[in-house]
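Encoded as structure tokens, the following chain is the form predicted on its own, with no partner shown.
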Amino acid sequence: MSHAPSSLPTPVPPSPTGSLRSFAVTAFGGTARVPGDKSISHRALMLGALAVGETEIEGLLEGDDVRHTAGAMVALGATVEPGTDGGPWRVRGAGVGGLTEPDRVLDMGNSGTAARLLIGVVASHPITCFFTGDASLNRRPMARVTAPLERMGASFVGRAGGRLPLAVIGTDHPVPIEYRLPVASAQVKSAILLAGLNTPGTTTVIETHPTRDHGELMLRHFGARVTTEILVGGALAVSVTGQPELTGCRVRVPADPSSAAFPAVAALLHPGAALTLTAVGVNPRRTGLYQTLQEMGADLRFENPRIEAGEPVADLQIRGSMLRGVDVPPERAPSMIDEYPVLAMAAACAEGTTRMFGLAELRVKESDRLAMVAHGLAACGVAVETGPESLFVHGTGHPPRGGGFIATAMDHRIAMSFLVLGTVSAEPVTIDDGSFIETSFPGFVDLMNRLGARIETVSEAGP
């Protein structure tokens, strides 16, 4: 049933695609299902290298991030067997502390979350791996995770802020520890939660305001015992009790709400658009969206609401509507961190203005993407204003000029956001590579062709 390790196709840099050109559209709606939730396909995928049996994984997102970790696991010892013609996943584990040294260097691609969460897993075996990624990756901050890692006994030999290239050395002796996060990171969570997997005793996590818990979830769902506990104050304490065994099982992954986002936003900017979204993961620590967008005055509802494999999953009903600037706070940033350039599109279209807080995070992102919004937004026509953690977008309750030639730096959200605000903007709006898209939601063009848009590559890139 299950392929060699050889098998696995490796994961390349996707090729420059050339410039991709937005125009304004007239219509925009139908039903669609974007590609599954990339953080629940990178940790379905690591919890079926570790469980004992076969783990069969359906609605696996198979863009370049989730493949170089499906690499990454096969280096491991694991095997994966890839899914034929959108077919299931098959991963077949070694079990908690089965993983053995690879031969050859880890290399990440463009997926800080596999790299951060695979550093993780591997710090509480006895084996040494070496971990690199893209010029992107590269750039991106890992002390974070490798400053508790060490704690629990593992050695790091990295550049300046334990950035990649990153060696890691493994202990055979791992230490449990309880860790405040400083930063709010459900991906710095995991990274411990999966170390002390195979850690004797109990890890703890305690993070002030509440992050993604698909760690949590899954980990359950593979028969971890983990416990979530409500301290005096407010902040939770999320424990994982060390050297279970694991058992292979049926993960059935949800859309990604992150990719949701970009469609959903696209609709709601058109008067008279009427958009469905099958199968999207609703979990309320990925909402925030949603939420602020309900506030803004969206007509957003999730109809036909249950649960796939712990997680909970709705359809969701999108229409045309008229928005309003709200203020988002600061607390509920760790619930829509990945969601907040294409936020910025709509508030750009809003009446008055949208006031965004609690954004540092932004800046440690595939790029500084607080920055880049509010460049990208300037070039179109829309006034901004940007502190250290805020933006500022001042919407005149019409779409911008547009016009503008944005510089992505390899991120595949600010590429995808401007692209969705082309499709209102009185003047087409250009982004300088769209290769990078497809490291997380491959056929983005196409969906969003098939929905009514008007996306276009263009030969030479240029203002």
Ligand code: S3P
Contents of the next structure:
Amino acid sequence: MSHAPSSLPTPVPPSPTGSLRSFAVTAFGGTARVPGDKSISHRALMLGALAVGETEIEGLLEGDDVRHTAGAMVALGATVEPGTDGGPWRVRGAGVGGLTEPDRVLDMGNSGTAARLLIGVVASHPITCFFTGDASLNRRPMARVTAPLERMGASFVGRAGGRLPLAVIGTDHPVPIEYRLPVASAQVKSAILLAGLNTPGTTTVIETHPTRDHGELMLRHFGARVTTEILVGGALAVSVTGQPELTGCRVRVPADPSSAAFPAVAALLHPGAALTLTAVGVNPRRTGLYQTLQEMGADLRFENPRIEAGEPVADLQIRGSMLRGVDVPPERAPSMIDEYPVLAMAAACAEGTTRMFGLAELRVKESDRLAMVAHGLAACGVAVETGPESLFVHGTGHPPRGGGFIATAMDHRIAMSFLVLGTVSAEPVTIDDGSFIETSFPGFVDLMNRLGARIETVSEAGP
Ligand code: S3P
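Having seen the form predicted on its own, the form predicted together with shikimate-3-phosphate (S3P):
Okay, now the whole complex, with that chain kicking things off.
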């Protein structure tokens, strides 16, 4: 057995606005729609800014991460008109290759997706851009995108490991590449395909483990030619033909399955609960968590399946269920990469051990999620084991003690996961800072409380 490293951030003392506490409740359920998909929202804004004419985006996630992308697209020359009262956003684009040099540093906040995808977009424009982010984003590796983009002709000046703050010197003579992804990452795949848009010829990304394909689907939706070929051995070759004319269009963003995961797991943990989450994106490259929960014994169904603007959508029906531990194979990781923290909460309440493998990428998310989950669960009385790429959670079939004071390390999904655990644990769970929840799930606390949770702001000082 190994333990999570001891050099983790200690929880910051609660502030009146930042710290949240979740108390056990006996009933949870109802009907809700969670906010729009983060991955699709970023891509809709970026492609809208690269299209000719107007793009209307319905259901855009109005979280901080996506607002950073919107701000950057404006700085690069597009027009973005926010929706009023939850209505559609409108983007008027500059056309492929038409972005202009921003006169300020592009601050991507907490968002790795915004930073990596936009670095790809500007790499094949003859402009120079400066990217930065918050303390979490500035720690995250960027060499995974700068290495292939250098091969296309862009240059970069960044910190060790290519980290932000980073200067991108885009090229006016981009060359198409064929690139095999060394890590399963939709962000890297999308960054290269987006750079390929303003590159003559065909740019190809080969992925051994299929990652989310929202970029490919949306590129096609805007009129680009994108092909996916299955190679001998099963790898996928995804190719984009450069310099298409993208046409502004209507995009309907499904509810985010990664956000739906939090109320869904909360419902599963409450005996007798019945919850419906409407219009959730169920793209098969995103549904690994739901498959895993079903294997654990969850009563969870996809009802009324349909296609909305090229993406599969369904209403999720969830009922409180007795869960049992399972093994989650490494090849499933790309389809549920953001859902391991909340799965770990379900595993903590399940009967038996849940063993999760292939988690190396969790160490370079908004925080080292493997370590943060392990530390937080241990603080809540749950037996856990970690390895470099694995997490084992030993459940007892009952909600754990809880009572932990959880360091969230600027990570929205760590924050929401432990608040879900607090809805069933014997003692309340307190998180040091809930403010980062705004990056992906604005209105989380209100939505959860409307469904029966009791999550409150903590105003007293100290853990
Ligand atoms: C995303 C891809 C995933 C995911 C992130 C969003 C995207 O990252 O963790 O939240 O929109 O492409 P990786 O592809 O780097 O694993």
